[in-house]
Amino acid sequence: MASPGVVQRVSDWIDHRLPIITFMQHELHEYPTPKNLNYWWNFGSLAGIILVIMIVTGIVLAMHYTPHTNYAFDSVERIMRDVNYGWLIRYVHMNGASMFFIVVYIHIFRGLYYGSYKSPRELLWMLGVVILLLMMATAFMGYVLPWGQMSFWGATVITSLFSAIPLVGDQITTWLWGGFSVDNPTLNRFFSLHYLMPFVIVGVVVLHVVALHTHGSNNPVGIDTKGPQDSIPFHPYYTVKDFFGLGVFLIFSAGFVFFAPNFFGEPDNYIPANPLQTPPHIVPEWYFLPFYAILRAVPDIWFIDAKLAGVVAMFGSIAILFILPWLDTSKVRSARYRPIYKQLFWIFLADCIVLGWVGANPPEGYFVVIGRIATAYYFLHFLVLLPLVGKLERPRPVPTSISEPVLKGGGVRAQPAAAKPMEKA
């Protein structure tokens, strides 16, 4: 075993030809990190460790699976029954992609809370969507790969809504198909782009700490740190902190992938894929119900087809988020000192929810108008209210330092902080 020398002196000859060690160090060690932090701000991190076990699993599974569609079910079917703990591997891939969007959409929520994409972090929040649009890119590739009755039709659905783009969307759809339905091809570009779209949100994630480290955490009061007194090292007080919060998803994700695997699951996909029967009921997946929704609610409109207008809406509820920080006028970042931005969060929280509820159940009866209605407010929360409540209310004092309500007992030295030049994020 070597000496604690021989590796001091193995480690200073590598950092000084490549100063690896010491760049680990300053982010992950030294980095300086508002001492305010609550467990909300857990879930970047945990994103990390999710987008980290989803590759490796991906990877084991991919050795297994035979992307054609003579054989894709089959091959699925023999990674659960016939390969070394197969079902542990693919029940983990599996319900890891539920895991993954429930962490990053609780940790978009605090963003909009805590007013985390206000300046200078846009571009910081702008990676985040980029990330989110690659996730939903990857998962509906993914989901496709089984080959069964929902992932078949899901995959003829989505495809055929780039056909209702003028001019090219039918020229999209047959790229996308390669050929002139969903079949083998497709079958094989999906899945070659769901095994390197990984690899393209880890290069994006990078980006995205980078920006992050730039100018820093935000934090619950939404106020920059004015010294080393707000600040304190990352490790080893975070560091604890999120293998605790680590713990605790470990154990909330066993409970899923041993108890309950199929919970997020359609039992349609465990039929293999039949071009001549359609289900009764096609679905996306839990996390694109809310979008889906949104895609079924538009009516025509003048000379839109409904078709297409619903497609404009779906994609311009994500895109949206990329000028969000732009649409909020207000000077004050955190909802804690913002009373009527509190109140229309979770007014929007509640909307997205029973967006995700409509787009669960046909669109029929009360559930078009329900649909129609929350979609509405979705844009209107964006477009008309932000930038209204922005002007026009009167946030509460803010303090002038994080330190200060903890010394003072929570109290705050008031200057309307409408009247204070705009923070940096």
Contents of the next structure:
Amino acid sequence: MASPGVVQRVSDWIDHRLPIITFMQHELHEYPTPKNLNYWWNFGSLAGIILVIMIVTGIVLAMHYTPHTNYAFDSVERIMRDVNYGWLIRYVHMNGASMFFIVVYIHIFRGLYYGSYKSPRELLWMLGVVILLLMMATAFMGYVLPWGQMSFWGATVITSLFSAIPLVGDQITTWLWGGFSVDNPTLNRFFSLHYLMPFVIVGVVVLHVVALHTHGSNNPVGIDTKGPQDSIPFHPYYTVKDFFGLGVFLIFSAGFVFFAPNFFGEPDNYIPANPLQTPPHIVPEWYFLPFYAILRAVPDIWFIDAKLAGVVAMFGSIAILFILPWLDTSKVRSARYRPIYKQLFWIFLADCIVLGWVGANPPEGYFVVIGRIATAYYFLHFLVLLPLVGKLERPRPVPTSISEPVLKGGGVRAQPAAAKPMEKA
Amino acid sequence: MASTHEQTAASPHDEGETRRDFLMLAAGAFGAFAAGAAVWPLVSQMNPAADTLAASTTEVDLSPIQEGQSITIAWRGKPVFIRHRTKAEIEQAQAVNVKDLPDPQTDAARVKRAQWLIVVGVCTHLGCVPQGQKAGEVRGQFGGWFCPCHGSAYDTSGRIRLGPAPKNLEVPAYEFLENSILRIG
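Show the form predicted in complex with its partner chain, please, the one above being the form predicted on its own.
Up next: the whole complex, starting with the chain shown before.
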């Protein structure tokens, strides 16, 4: 063997002591990935990229932001008008939150459709739910920082949720506020935590990816890879596919950033916070709307008042995802082979959209009734339909290998044929 | 191009230029450009913002400053020394043999009107503010300013004469407007 070059020798020296290069080679290059992943599998890496974009733009914004009730709103306006490219960086960060939730919700529904939460990926799924909760907390606190009317009243409403806790509710709320209302101490701690949480998310994402790489990605067919003929190396096949998806997604995001930067926002948040005046119609950001609808839907239940019941139902609607792997009793992962579950999936998706629509509207008239029905169905889906359907449904025959539905004969014999097209002149 | 194409078709693994190389280079170049365009705003945002730049000139009324007096004003967050020099100080500054100075500069090159010396009050060594503005402060052996940090001594033209500082005190851009108003910046 010829003597290796300088680069090779330096990287060998490092790798012998810190096997980072071998690690990257394993996890990003060779990493065997099912060969039948469709574009719904792009959204995991997209979410990771958006997390990085949010952290970078956030660190930059923190260089110009002042976390004080007297200066916060003005410092944000200064970012918009005076700081070089401040408008761009803030709009990327602001719309980035919405993009993050779009991507993560698609990622979650992908998991629901193809049964990605089932054994042996229960912990992978649960870590994902933890990430969702952390994202929600981070997004909420970030929305408070510009100290507009929606920031202030959103903060007031959400922190007041904790006052529903029996006996110690008021003490907990006072503790969260650091005073007797949302004020400067609240803003300061929200800024501190908003800066911290994304790094906690990074930590959980690392665990999420470790869990993912232990058993590899699920796939549209929902059966395990049976051998090397069922998988392809991550690089270049999925790096290039992820990059293509990233390009399309960046165009989509840039459309909002440059042409409709306030599309997802509320105009009221450009009015400085006024603790003496609540806006007439107050709604959370769009990604919280379904949960907001659940919060408002629940009436008094026996001895539990509506306030506590609503809070329990809202947190319960996310907490229930933690036990989803055990609620779904079907052995078949992919909805492709589950004729009844497939329909339930679409009904459930529609139910979530209805909840979002109800959440965006004032709780009056028929919205109350629709909200209650949709909330009841949400829990019915998880607690009754999934366990029952798993037992009663008769799944369609699952293919014997990933290759079978694509290449007749399971792909093993078809392999040499794949090299043929090269001869085409 | 035709010959390249035939070559590619004949032996896809042959060394040489292929369409794939072209695509790789084009995509790579575009990716590098896009990365640069994305990073540029993140770097640029650390430069002075528009409101900071707007505050970069300041005006001062010279009429109350008597001969022999000095005042210090803030300009861009730094002190600016304005000294109404006496005849003796001006003569002292002009009498120096320029060739002997560490940073040779004539007094005439450092002032627009001989009685007004305007310099940035930041020592050119490591950024301390030299003493000598107030009556009673040490002015060093050349009658100008003396930096307490590392002992640099400046003369009545703000030129470095002794000590570790490499340069004369900086003369900011300034202009005399009507009615004894001075604009700095």
